[in-house]
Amino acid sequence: MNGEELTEQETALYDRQIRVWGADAQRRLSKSHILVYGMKGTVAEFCKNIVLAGVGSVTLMDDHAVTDSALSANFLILPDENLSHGKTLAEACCDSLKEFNPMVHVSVEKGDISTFGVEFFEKFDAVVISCCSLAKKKLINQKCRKLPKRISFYTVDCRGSCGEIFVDLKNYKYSKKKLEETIECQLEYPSFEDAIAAPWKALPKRVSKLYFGMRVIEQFEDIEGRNAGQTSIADLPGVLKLRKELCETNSVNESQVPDALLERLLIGTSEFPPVCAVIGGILGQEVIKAISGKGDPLKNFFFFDAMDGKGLIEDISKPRHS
């Protein structure tokens, strides 16, 4: 959309959306451009959420070929091989999401994320990264936050039956109506890197396992030069003897990062769809307000785990010293 105001179209194709957030929201959204990369179950349910809602545009990163099974949970690639043959899984789910919205602008770019410059990331406005390992979590982090803009930026990871959303929204200003008054409120954010430098001691006592239990399970991918999910049962003892060296190190008890847990989140390297809607509901809902200024954000860290049907938000950060 080029000009300011909604056309007569998009007025009458987003009037529920509007009658909900008002026009000023729609028009902000309908100027707002994501990037998106890693085309995963949980990504595919997000980016239909922000497509349906009316966004300008969407790019599409993800250079590995449609495979059996990317399709057992990523529901915007087609069955048919003949229609997915030889394509990328950025392309595949392209294709399908121009379906859902044609008036937004649905494109894929080729390459590795991490090698982009910092002026790449410049005409995005959110940021959201998905099956990344923790370096490259931190890199795009980094260079998003170089940037004189605020770039929203999010990372997504599902494992089998859990999942897990960062946001990254600096230092964000926003408005909510308290009874007949509005209230201006600002958020200050920390990177990933910081966040996840926090101690672990210094976090409340009854801060999410899953907390623990990822970034356990992230670093043992790292030591080990895995991409995120190459993990399997196999890998168990190494994952516990670094749960051990992790809690000395952060002087909390072994019983915060069970050892079941841990087993779940290395058996599950594929997603499990019901999981995936709701962490791509969730990461669709929070990407609009923060484009559109309606709502309070999340901060920072969202979990979800389907074994108690819990969903929980953390704020971690990392202790500012006087």
Contents of the next structure:
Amino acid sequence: MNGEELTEQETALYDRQIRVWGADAQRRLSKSHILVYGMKGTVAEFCKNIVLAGVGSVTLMDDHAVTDSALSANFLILPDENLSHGKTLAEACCDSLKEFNPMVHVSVEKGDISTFGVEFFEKFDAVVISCCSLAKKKLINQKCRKLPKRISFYTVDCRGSCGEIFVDLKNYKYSKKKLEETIECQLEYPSFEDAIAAPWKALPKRVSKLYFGMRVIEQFEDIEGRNAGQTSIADLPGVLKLRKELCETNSVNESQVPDALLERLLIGTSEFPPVCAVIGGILGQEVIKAISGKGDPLKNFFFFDAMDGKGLIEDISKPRHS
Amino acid sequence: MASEEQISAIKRAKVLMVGAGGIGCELLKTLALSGFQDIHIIDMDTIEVSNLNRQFLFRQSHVGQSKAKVARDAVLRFRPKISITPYHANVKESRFNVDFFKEFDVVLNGLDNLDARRHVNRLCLAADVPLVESGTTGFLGQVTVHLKGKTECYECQPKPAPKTYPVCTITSTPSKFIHCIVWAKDLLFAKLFGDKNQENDLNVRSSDTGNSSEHSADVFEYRKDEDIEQYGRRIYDHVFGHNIEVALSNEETWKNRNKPRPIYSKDVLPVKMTEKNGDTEKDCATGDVSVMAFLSLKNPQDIWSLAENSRVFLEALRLFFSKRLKDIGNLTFDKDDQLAVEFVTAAANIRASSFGIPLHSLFEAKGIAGNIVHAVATTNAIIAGLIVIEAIKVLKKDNNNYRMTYCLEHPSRKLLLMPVEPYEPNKSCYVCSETPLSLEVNTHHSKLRDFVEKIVKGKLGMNFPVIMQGASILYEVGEDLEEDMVAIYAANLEKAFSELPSSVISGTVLTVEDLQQEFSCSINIKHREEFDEEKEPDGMVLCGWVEAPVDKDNNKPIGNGESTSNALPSEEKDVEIQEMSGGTETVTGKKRKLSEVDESKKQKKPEKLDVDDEDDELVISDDWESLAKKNRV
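Could I see the form predicted together with the partner chain next, after the form predicted on its own?
Expanding to the full complex; the earlier chain stays at the top.
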């Protein structure tokens, strides 16, 4: 896109969505750069959404080789041996994504993201990571927060019929329509590390149990030195033991993290495509809002459980006190 | 993650998708990934450029091709071994009859119009096949599940009817921009470029000729060898000048209204245009004839001045006559016809200017005139995921867990995705509960034809009706009818009710059926002498017919532009949460949540649900008047 005006091609292609968020927002999208790490099904959905939306560029990171299990929930990877042979997940997805919108620059970055310095992240407006351990999430979040530039940071994870999104927009100023007026708003977000440090007892009573369930599994993987998602039902005894300890430490009842939920999260290491579509859609909308600076962003966790069908927002942060 | 039972139920399932557009593409992809192996998909449309921002299975190179077929090819690329059967056809075709629908385990709708949805609803009821309905508009969406006898059918709840305007508002007293658009599109454009034999409310007589006879010249007739610009100015002056002056002469009309001002071309564009612009003619990027390109009005989001609108008006007229002469006389407005959109925008704006109504950009005018539904990929993806989740519950016969799910733009009690238990069928629903209706009509004046068009096909949504009184057939549509019957039916159409072979008078009961939909309805006739011309323009009133109050949102497009997202809670205020106890009276009669009905039949759930017992079951109040509020740009 050259200059400030949308081209005739863009106006024709984006007509229906410009009617939703306006030409200004569309222009801002076309100048944005998104980094995406961890190319599983949910992230594939997310990438499809933002490429269609017309962001400036998408940089993909995932050096895992293409395997059969990767094909199960990821429609960007074609089973044709010739097309995917010898490619990494990111490379295989890259080709498909380009097709959705030739105006978006899609590329692959290789390497261990934990070793990249702060300057690497500076070129991005939004960073989305998936399939990351607790340590990696904290690390990348911190690097993004170190920069003077405001980078929108997101983690996303789906386990079986459950999905979680975390949002950190640092100090975020945006506009929204209230009645017939446009008003300016501001929100302050905690980092991932700070958010999850919030004592469980201090959280509102009706906080989604999925929040606790994910934290228990996350801690378990951390303690056991596992990669993200590397659990099975055989781990249940160990997980239940950890839950007991965490609940005691936090002075909450163990019923806050039901057995059945933990079982589901342990078993559900593969993704369930309908949940990928839902979570990928919500995440896509969030990133579009943050880039365009329009509309109330989600603060700061989103949970979806196909079992009860609720998609809810939880505001998890340390209570304000000295 | 899924149980063996679930996996095999999915593998065995035969699924019908109706619609391969915004929701359809997302749905087909998610079904394929979820393990479905036998999918049929019906869609009559071909691919357009404006689809490509969200219908991601399609590419630029596919424009013009069948959506159903291209969608299938695209999905087979990542799931080569499954079976997808596309039908490039209208779901209303007779081959998609009850027997066809009976073959499927579940039907999934991804449609964009009320008509087709009602049709599919009736076929699913007749075939006793579960239906999962859905719709999206911008950031809003919903998914609903319909099982015959167990839940409401799609028509149990009133669906908003498309908004229409009184004729005099359009012809004489517009107060909103949309009135000007309707005038420009359905009157002026139709008069100039459409079928000459169609009735048109535009005043065509000019008093300039001083001739008061009935045969005075039709101002709109293009005179042979007339200079095109002169013709254009003549039309301009007649509709924006003369007609306004005529309207002003009626003092009564303007007692409580702002008076319009007449506008004449010589005052707005004093200089002849062909001298100004030279002869270079440029087409727009798509190769279509376009005034904007010619006049260098590049940005469709700009609001043109009165002078610019006038220039566009005259130039568009000229281009129609010079480059598209053969089209004139058979055109209907098409939002993808660039020149038509330019003309209608300009005409509407000039009229708006005359009446002191704010002018609008081409972008906005096109949206209104074309009933364009704004749409994004993300909402469709979310809804598709929710549809598949419900479809799987249907296959597992998971009766206690069906949910209607609403996708909100602003959270309500922390929820962006709000599941609600379905209601039991509405006992007053004339579709699934066979409640009789009644019709108030002047049986001496109203003809059978009006009844067929406006009531049977229009309001009741039947396509191939049979109308009977007792055993006598008054009218039917069919392929193997004998010639003499066809003649009788044709004659019947032109008769007033009371003049029909078996006279239809007050107290008569008519039976109306659509054999394809296997849907039958009784209508009690009640004679009434007078009808209000403004409020009851059809001269017939159907009662017992569950119709929503007309939308009060001023900017809603007219015609058959329907929001595909229906029945949502009001976005402006908090959703009214009501705990529904059994037997609570509501607007449409007694409704109870399915769980209350099934209390006695509740099965032990195989898995322990992590349901917080203290959670309220959220229930949407019957605030059907508030539609999805468009996200204003």
